[in-house]
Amino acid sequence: MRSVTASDPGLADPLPETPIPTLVRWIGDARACDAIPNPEAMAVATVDEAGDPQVRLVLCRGFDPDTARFELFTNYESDKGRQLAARPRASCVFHWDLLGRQVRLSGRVERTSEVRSDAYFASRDPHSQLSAWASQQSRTVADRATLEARLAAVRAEHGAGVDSPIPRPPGWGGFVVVAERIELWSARAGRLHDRARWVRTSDEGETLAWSVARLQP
């Protein structure tokens, strides 16, 4: 963890009514930091059929500050895809060690629209598009050669995306985590860190305002 500098004010006191402006600024700072190679890296935790927690790193490919929605893409038949379909809730973490900041969030999960999934898939590198067709994500494979052979077969079928676009696989698309809890953590000197949690609930389809509390570190 880097040392905290005087230029980092931490969390405001009193705390703002909503975490969104601070979160937007923090994401912008992470993206602007050349020393952070993947500022969109986000840990996503789900629960499997046995009730065991499962966590992995993905890339957050969309953040809507107006609705506090965080978007990721995957194979719907992957472990996380099936777990999110069975239990549509998730917890996520961004950790920007160089900035001394962490964001925890949790909430319900919804599928991204077909239109949005198509648009994002079309924006991907052709090699990544072909890999999405070739990989039965999370399933076992005999060896690397089998995987490479499957990729070669997919390339022969779809080309390299030059002459015609590569379509999105029917089992591939996006999920959106609609945040109901957001916790912001900012490193402070002497480990007396800044930590606050915002919570919102829904009532008959209407999303209520955030409530906020400062937490001891």
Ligand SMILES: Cc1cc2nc3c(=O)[nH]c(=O)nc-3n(C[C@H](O)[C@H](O)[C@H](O)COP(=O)(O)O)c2cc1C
Second form
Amino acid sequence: MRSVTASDPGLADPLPETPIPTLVRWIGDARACDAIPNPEAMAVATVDEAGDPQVRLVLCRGFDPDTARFELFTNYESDKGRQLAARPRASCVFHWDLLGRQVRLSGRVERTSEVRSDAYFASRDPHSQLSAWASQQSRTVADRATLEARLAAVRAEHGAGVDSPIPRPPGWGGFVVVAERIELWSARAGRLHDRARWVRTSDEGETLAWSVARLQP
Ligand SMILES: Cc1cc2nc3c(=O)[nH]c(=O)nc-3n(C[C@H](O)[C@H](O)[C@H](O)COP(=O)(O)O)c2cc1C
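Next block, the form predicted in complex with this ligand, ref. the form predicted on its own:
Every component of the complex follows; first up is the chain already shown.
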């Protein structure tokens, strides 16, 4: 295993004005590391109707460095989909243990455009597309056989994606987390780790500059 604490210089000192260049580099490092099977795995925390936190992993399928927007795709009728519709804010974490790095981010959540959701859905393999049709994500189901019967039914209806493309289910698409807060954590020797948090305010149409502070580990 690569020892990052020995070779990684950690966060720059003084800290950069924005977290973006470091984040771009870290995401690139994670993607380039063959030993990390799911570099895009991101925990997403939402708040349910009782006010309780709920967290689960998703895959972050888009990161726009210019706007600090992180995109995920899911079922809008799932627990997380309903929670994000009711309270469109999320807190997310990436953790790349092998690289000794953690990224925390939070901010407001918007729905991805229909056009973009269509394009992403079209890029998925037909098995995943049919599963998206078959699964009423987060609802209970009597048994595995019921789920497989539903998959067979949607395959009979839509085909296997060979003769004609499988359309996107109406309740399936993307969300974008517009980061208003990003914290970078870098493992350092003796657990005297590096931490820094960048915060910005963003309203519709206007995004203010980042302000940064170094945090104690
Ligand atoms: C590594 C990993 C990646 C996942 N990626 C996604 C994803 O991109 N979208 C998704 O809806 N669920 C994904 N899941 C499943 C979710 O963790 C979760 O079980 C599901 O979305 C239902 O969550 P909810 O009931 O809170 O809505 C993933 C699970 C794992 C372990």
